[in-house]
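Take a look at this single chain in structure tokens; it is the form predicted alone.
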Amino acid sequence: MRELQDTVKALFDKGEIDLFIGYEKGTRTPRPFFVHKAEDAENLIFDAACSGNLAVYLTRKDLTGGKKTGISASYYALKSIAQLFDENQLKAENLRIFGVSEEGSVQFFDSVAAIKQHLSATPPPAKPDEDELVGKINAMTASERWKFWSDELSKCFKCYACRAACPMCYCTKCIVEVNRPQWIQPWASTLSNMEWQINRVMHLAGRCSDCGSCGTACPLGIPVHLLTHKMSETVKEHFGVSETKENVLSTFKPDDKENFIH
């Protein structure tokens, strides 16, 4: 913690950043904190409870536009940042990226290659509760899974908090705002809610960091993050990990396997 605070102070003192995105203590859980001057770095924290994906703020031009920005990035935020670089959404010269371990040690990443090397050598944080629920869903029959997701998604009232929490949902106009043609019904109902989530998950195919922020953001506790998690597993199983910047839904090869279609 102290190392992070001192590092950020030094960056401000040297004029290397105008903004630092991190966490501060919240009422119940840590919350995002935007540091604009060196002395405010004293409020920065980082521990296992800091689970939100701060990379979501890096594409907010109203927040970071024209500013030299630093960020304390968890494992999943680093995954999102690497993907955002691959999609040409970030500029390295305006960004200072720091990985922070749960013990508080700070690591500076000076390139996307360094981030990817770190990720390849670092196992993802354990998620025992989610793994248990995924196991239960996988053990269901197709009709049982349909009922499970129908029951869950029938609660949704389309607040789009899941979209707002996702670093990869940076489109200036989402499909849900398109009304000519009307791709997604704007009102909340089980089938239209499913349409929205299917579109969201397909959009994130091969791009999702599996951070779970979409599920955490849901005010009704719907585990929508498990949909993107399962999609990530399916993509990896059938297509592997891409060594290029191509995305699953933007690439077609005549010899692509189709055994994922059931």
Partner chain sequence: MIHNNCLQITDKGLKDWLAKIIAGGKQLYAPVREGDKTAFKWLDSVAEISMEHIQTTQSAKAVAFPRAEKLFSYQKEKGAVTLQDYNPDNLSETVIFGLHPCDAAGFRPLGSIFNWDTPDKPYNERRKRMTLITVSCTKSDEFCFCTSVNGGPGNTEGSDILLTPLKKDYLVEIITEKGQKLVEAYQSCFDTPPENSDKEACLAKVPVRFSPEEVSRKLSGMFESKVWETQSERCLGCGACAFVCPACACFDIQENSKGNSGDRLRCWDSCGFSLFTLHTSGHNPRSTQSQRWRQRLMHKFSYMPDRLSVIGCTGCGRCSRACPVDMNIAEHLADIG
Second form
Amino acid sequence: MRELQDTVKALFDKGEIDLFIGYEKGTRTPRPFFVHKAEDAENLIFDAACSGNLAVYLTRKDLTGGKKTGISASYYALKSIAQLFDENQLKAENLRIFGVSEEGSVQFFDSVAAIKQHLSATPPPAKPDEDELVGKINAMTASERWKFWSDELSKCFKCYACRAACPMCYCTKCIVEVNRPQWIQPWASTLSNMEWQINRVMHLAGRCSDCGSCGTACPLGIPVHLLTHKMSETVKEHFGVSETKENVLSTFKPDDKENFIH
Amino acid sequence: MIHNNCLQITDKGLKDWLAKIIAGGKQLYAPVREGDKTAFKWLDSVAEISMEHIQTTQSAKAVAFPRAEKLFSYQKEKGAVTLQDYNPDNLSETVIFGLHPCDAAGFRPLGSIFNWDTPDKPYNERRKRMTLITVSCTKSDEFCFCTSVNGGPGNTEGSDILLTPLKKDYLVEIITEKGQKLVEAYQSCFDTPPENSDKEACLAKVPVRFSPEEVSRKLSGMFESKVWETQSERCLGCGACAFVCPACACFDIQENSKGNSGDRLRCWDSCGFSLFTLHTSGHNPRSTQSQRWRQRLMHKFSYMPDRLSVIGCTGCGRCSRACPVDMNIAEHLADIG
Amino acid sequence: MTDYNIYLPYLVAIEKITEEAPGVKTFRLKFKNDEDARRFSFKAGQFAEYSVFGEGECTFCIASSPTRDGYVECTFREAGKVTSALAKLEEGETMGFRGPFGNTFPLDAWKGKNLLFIAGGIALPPMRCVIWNVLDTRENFKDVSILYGAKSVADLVYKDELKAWDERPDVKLVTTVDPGGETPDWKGAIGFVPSVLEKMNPSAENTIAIVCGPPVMIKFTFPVLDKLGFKPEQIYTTLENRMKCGVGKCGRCNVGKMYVCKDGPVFSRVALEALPAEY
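For comparison with the form predicted alone, would you give the structure of this protein in the form predicted together with its partner chain?
And the full complex, kicking off with our chain again.
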């Protein structure tokens, strides 16, 4: 904690950053915290409970536009940041990215390559609750699964917290906001809620960091993050892990499998 | 005989009463536990009711203001159009059981908005078919602040009947004629009037966080304040706070068209969404999240008190519990007030 | 009173469509039901919600005068989802009309005064309503002057009516187009509305100025009016904001605590100056 606070103070003192995005103590769990000057760095915290994906703020021009920005990034936030770089959404010269090393000390990443190297050498944090629910859903028959998701998504009231919490949902005009034509009905109903989630998940195929923020954000407790999780697994299974900047849905290869077309 | 509009009911008597209400043809909407959350549901059986929660994930407002509601229907045939007006005849008499005083109180700001000069038929038709059996709060959490917005854990406002869990039984306060009817119809479920039941002693202790008058007075001069930018920095701009709020009434009007016929719908909307105020020209009077956060607080704590003589908040704390980034409204208001 | 559904539109037939300018049309609407027609009344300045069934509603001021009985007119530019659908409708087709909503121009208080109308582009329609109202009760007012500007000659709306106003001895009309927007036979002024106004040099004495136009026009016109000696209480305008319900419930049109749909759309400059910058 102290180490991060001192590091951030020093960055402000040296004029290397105008803004640092980290965590502070929240009502129950840590919450995002925007540091604008050295003395505010004292409120920064960074531990295993700091799990919300802060990378979501890096594409918000109203917050970070034109500012040299530092960020304390969880494992999954680092994954999102690497992906945002691959999608040309971030500028390296404006960013100072910090994570936590295996020994628990603050680790500075000076390049996307360094982030990617760290990610490949670090196992993702365990998610026992998710694994259990995924196991249950996988064991369901197709009709049981349909009922499970119909029941869950019938609750959705389209607050779009899942979208708002996702670092990869940075489109300035989301598909649900397009009204000519109206692709997805804008009001809440089981069918249109499914349409929304299917679209959300498809747009995240091969891009999702699997951080689970969409599910955590859902005020109704719908496990929408399992949809993106499943999609990530499916993509990995059929297309492997991309070594390049290319995304599974925005890239065409002549030898792509077509066995899903019937 | 009912003395001072107070009765007593046992846990078993309560279950019998609710079961008889269902058997009598009324729809019951009550809290049901699902995992670590509790939600209002339409119930056929009282066995599913759960009262362990501090707060349900959503308020009970959807009974009077559903997330999507048909305002009228239309048919087009060879250029001719016929309309079917909103039809309240199929709406059921509804009993909401187990809402807390902050939810019952929420129907006052909702009703004020929906009846501001022009009465809103869909809301009023649903509202008049509702009877509210509220349960006082014996526990609260750090998000509760009803006592800061003229409410309280045993507040009767908006309720038809208020039950307060005593050590053993429930104290039954009959607040309205509607409540009186619902008790009289099933009088055998109730016990003789209680003696020396200390309602206050059984209620949760909810600390006062701010004075609404002071907040309102300060807000009226704070439109240009920097505080909106500071407070809203972490806000993600979703609609979770508005949709779980018992007093948020903002809506959109949409068309559900199916070929030559369709419905005009009213559906929930939120001032937190960037599209909410966007003009077709591209101009947006509230183009940043800080302007939208300002609107949320101003509307509830300045504009509504000013224009409708009611605060647009009942202190239920749901917005703060639902917020993915802990935009704790009581904390923000306490900073202002 | 609660029996009445405020969201249920009147059915109206499109009696006449006039192409005003590229993408701009005027619809003359007649109530399908005689009882509706008899019951309906409105005053200059009010707005309404216009429905295309299957597409939705859109908001504009009523462009015809309450002195012209038996129909209402609206003029709109094809821009979004609903206006595009509206533009596809043909004469004789049925659409929806909900209104009137909002406040009105205080015509009674303007009796015995000179009136100066200043409009830009597609903002003439809300003013056309009050212009015809004034001209149909001409004896109540002193001098009537109209300054109307558009980007180009083609963009001027109500071309026939401009001609009619120009020919009237009791109206002073100045039309102008932005530099470069003129045609070889253009006889009006060339220049932006604020500078043409300055050249017109109208007297502020016993005069009310009604200003409607795009924000940039309003922004530069107010200082000119100041210079000409107009006080804030002599200046009126109409505001527009995104609206859905029209009756103060849906929550999107407020500017501070004032609702454009209930407290407006007509605002005096005194009222306008009390509003925060949120429109």
